Structure formats: C-alpha cells, structure tokens
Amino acid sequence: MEHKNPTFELFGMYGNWSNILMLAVTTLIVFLIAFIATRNLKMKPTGMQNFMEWIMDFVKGIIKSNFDWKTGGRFHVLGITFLMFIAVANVLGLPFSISYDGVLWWKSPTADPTITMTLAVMVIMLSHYYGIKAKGMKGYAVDTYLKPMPFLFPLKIIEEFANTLTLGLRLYGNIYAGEVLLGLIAGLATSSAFGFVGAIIPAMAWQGFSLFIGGIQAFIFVMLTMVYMSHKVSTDH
C-alpha cells in the first residue's frame, strides 16, 4: 500500500511533519541512552556504562586506523554522536510503521534522502571546514585540489559530489530496501490465514538481518566520516 507523507509549507519551503517527528524520537532515545549510561559513573563499569565505554573504545579505534590520536582525536564525539544517532535511526521502523488515513508517520528517518543527504552534506562540510581550520585557506586548497597535478582539478571537484552522494544515497537505499522488503511481507501476512503462517519465520529472520544490516551502515557512515576528515587534515595524504 502506498502512503503519503505529511507535509506542510512554510515560506514556500516544504517540510515533512514525519521527518521532524522521527529526528525527536531518535534524538531523545540517544539521549536517554548516554544520559542512563553516565549518570553514575564508577571505576568498574557495568550495565550502561559498559556499553557507552565500549561506544567509545569502538569509535576511537575507527579513528586511530585512519589518523594519528592528536590529530584524529577532536572527532572522538563526532563519531561517537553519528554512530549512535544512526543506529538508533536505522532501527526505528523495524519493528513497526505507523500511518493514519493513508499518511506514513512512524518510519526510520535514515529511510528518507532528504535525512541521509542532509548528514552527508553535514559531513562534507565538516572536512572542508576542518581542513581549512589546520591548513589555512591557501594551504588547503593546494593539498586539496593542486597536488599531485594541478590538471587533475576537475576531477577532485566531481570527487566532493561523489563523495557526497554516494555517502548518503548508501544509507538511504539499505534502509528503505529493507522497510519496503518488510512492507511486503506485511502485506503476505494480513492477506489470509496462510499468509500470516507462511509470513512469520521470514518477518522474524529479515528483521534479524536489518538490524545487523541498520548496525554495519552506522559503522560504515563513521568509517567514511573519518576517511573524509582523515584527507582533509592530515599533511601526509
């Protein structure tokens, strides 16, 4: 079944009440998440504790194999907020989407282009902007764009869009292949007694799968985060 989506206008510029609503949900459940685990730190983590240490032991080695600690270290926080805030947005729609007289509320976020792209933009700007903070204007632009061959210009500039693209069009088309995927199996199952049978075990093993999948997509998208931010800054690249 196809479903809108709830839309409004505000100084000719169109919004997606849906989109707003995810971003909240998803913004607070990663709050609560790093508010529970630090509340009551001690020595020997446990629970929550454990889990956000292990959060960020994650996220700094995924830094570490990119750059060098002092260089790479500032973005510690960066990556541990898109990893967490990826995940969590991956897996919102699997278990359930919510729509009302034919419009689609509750989704994942990450499964809109207007969310992934958005982040990805966020991304490219950030290395440009951290690039030019440690180079300075000049030195950034012959690093960036200049060297090896200054004819190679053209190219590193269809690079940026590329790089840009491809880092959000990925998340976007993992996650909604997988809702659309689970939609269907939906339908199978509401379609008769048989269905709903035949649609159990598939439902519970691709709902398995997405969460691995939604989990491999945060990591990917701090991985490429970091590769970006690593080119960008660093001298010896």
Contents of the next structure:
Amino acid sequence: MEHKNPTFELFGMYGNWSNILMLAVTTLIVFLIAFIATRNLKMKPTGMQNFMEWIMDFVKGIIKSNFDWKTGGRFHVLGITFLMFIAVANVLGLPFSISYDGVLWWKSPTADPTITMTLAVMVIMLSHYYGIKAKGMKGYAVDTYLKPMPFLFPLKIIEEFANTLTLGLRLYGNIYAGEVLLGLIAGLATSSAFGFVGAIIPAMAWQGFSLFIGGIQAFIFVMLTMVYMSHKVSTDH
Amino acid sequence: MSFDYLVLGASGQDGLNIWDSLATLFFFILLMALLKKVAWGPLMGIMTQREELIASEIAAAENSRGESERLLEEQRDLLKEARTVALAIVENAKKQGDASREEIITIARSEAIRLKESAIREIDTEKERAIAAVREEVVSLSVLAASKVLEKEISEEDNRALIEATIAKAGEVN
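Next up, the form predicted together with its partner chain in place of the form predicted alone?
What follows is the whole complex; the chain from before opens it.
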C-alpha cells in the first residue's frame, strides 16, 4: 500500500519518472483517439467523427456560455485538448495500478498535485496574457485589480492565487481520493478470498463513480478555464 | 495501517518536482500543437465546410422556391389570359354566327321574294299568252261559226278585221 515514487534528480531539479511516463501515455492515447477519429473525414459524419464533432460542439457550448464566439473562438483548440487530456488522464488510473518493487509506476497523472498545479498555473498565466493582449496594460490592470471597487485590491490579488490553487487542487483531490479508495478496495480484495468477494461490488461501484468523476472534473476544469479567461478578456460581465 | 502516505508531498522527497512540471507543459503543448495540425484543424474545416454547404443549400432551396413561385404566378397569369382570349373567341364566334345567320336569312328572304316575283311574272306572261291563244281560238271559231251561219263567202280579211275589232271591244270591257 505504501508506494514509493521513482524520483530522480537532474541539474539540481527533481522529477518523477512515473509522472512523466503517464503523461506520455496520456498524450499518446489522446493523440491516437483524435488522430484515428479524424481520418477520412466526411460531410456526412459517421462513427468516431460524430463523437469528435460532439466534443467540439460541447466545448464550443462551454465557450459560448462565457464569451461571444468571436473572442472565444481562439480558445477552442485549448478547450478541446484540455477536455480530452484531463478526461483520459483521470481515467487512466482506474482499471489498474502497477507497482514494481514497491515503486508505483501506473496511475492517473492527474493524481499528482505537481501536474494539476502546472496545468492550473498555465491556465491562469494564459488568462493574464490574453487579458493584457485584449485590453492593453492599463485596461487590464484597472479591470482586473481595481474593479468593481479600488479598496478590494488586496482581495483581488488573493483571488488570483486562490483561483490557481482551487483549479489545480480540485482536480488533484478528486482523482487522488478516487485512487486511494480504489487502492484500499484492491487491498481488501487481495487480503483473502472472503475479502475478494466482498470487494467486487464496491470496486465496480467506485470505478463507475470514478469514471463519472473523471469526466465531470475534466468538464469543470475546462469550464473554469473559460470562466477565468472571460473574466480577463471580456470587457463586460 | 498507516495513513501517512495520504499526506500531501508524502513521497519523502523535498523540493518541487520541476521536471514533472516541465514534462506536463511539454506534453500538453506538444499534444495541442499536433492535434491542431492533424485533428482539430481538419475537423473544424469540415464542420465549417458543412455549415457553408447547409447555408448554400438553404439559399438554393429558397431561390428555387422563389423561382417556382414566380413560374406559378406566370402560369396563372398565362392561364387567366388564355381564358380571356378563349372567352373573346367564343364571343366573337357567337357574334359572327349571329351575323351570318342574319345574312343567310336576308339572302333567303330576298331570294324568296325574287322567286315569287319571277313566278308572278311568268304567270302573267302565261296568262297573256293564254288569253291571246283563247282570243285567237275565239276569233277563228267565231269566223268559222259566222261563215257557217252566213254561208256566204265574204272576204276572209274583212271578216277577221271585223271580228277582231269586236273581240278587242269585248276584251276592253273585260
């Protein structure tokens, strides 16, 4: 149950091979899904093309609920990639986890706070970047930090950090908790024959629920990304 | 059972996993760039294309509906015109029929009058001739009779002149 991580040190910076491996696997899977689904595109969509188009329209709907499409359209690719990347990453740890010599190799990459916080910081940085790009330095500073009331300035600063933290840690917490519980159920299943029988139903239930949570969290992440973007980019809200 | 491993950052190492962050960024941005090129781009392209196709199809349908409405209107106008023309033709024919009937009747009437007149004329001539014939017959009979009565042979010419004068007097009385 107590897993070590395959850490390494390079140029005085730490890393975790299992995270990097799982990120690579996630990237590969998402790429293959999207690549295979968009081969042989047709005017009358069939099969996987329908699915991908549904995802596109879904993200388009999320964006449209926050911006008008003219300003929000450029975030479409970001949104779709986020949705698929996070959903796949969330689900990867569900069917099994692999540990070798007490070192955990296979898990959800999003069950690691470093990765989710990286994504969250990236989103927040992007939102600031696009805010400056859309309004200019002065408009961005006034709109972001001095509205609606100048005396709320300290709170606005805190809000930026709180947004980043909650965005990253919400995802991490949900997925990590799911993996921990799955680990506990798996521990019960391997303890005895009796425990195995007892663990079947909870394991299936929790895996189903984790699948659901994985999807929901991916959706929430994309939704909040677009909300933060629109707060910075849109002039009226 | 220890729950120490549930504690955040419990992997026992100190410091932030910078490589993990870099790897996350690297993989995510790589994925986004690749997919934009090979998947999202073409997919968005085909979706836009489809939107355009639908829009153009709708426009075409609208156009052809307008066209067919225009044609229908045209046909209706033509039909109306044809009906008017047909009515006029029938009217004309009726008028012409009336006219020719009048004409035929007039011709027939004049012909009848002419026939009647010629018949009357013929009857007159026939009557004249008959009267002349009868007169001659009467004259010769009278001459015969007179000559029989008188038994005396007077000159035929005198006799005849006398008798004809007598008969002419009688005819005038008639």
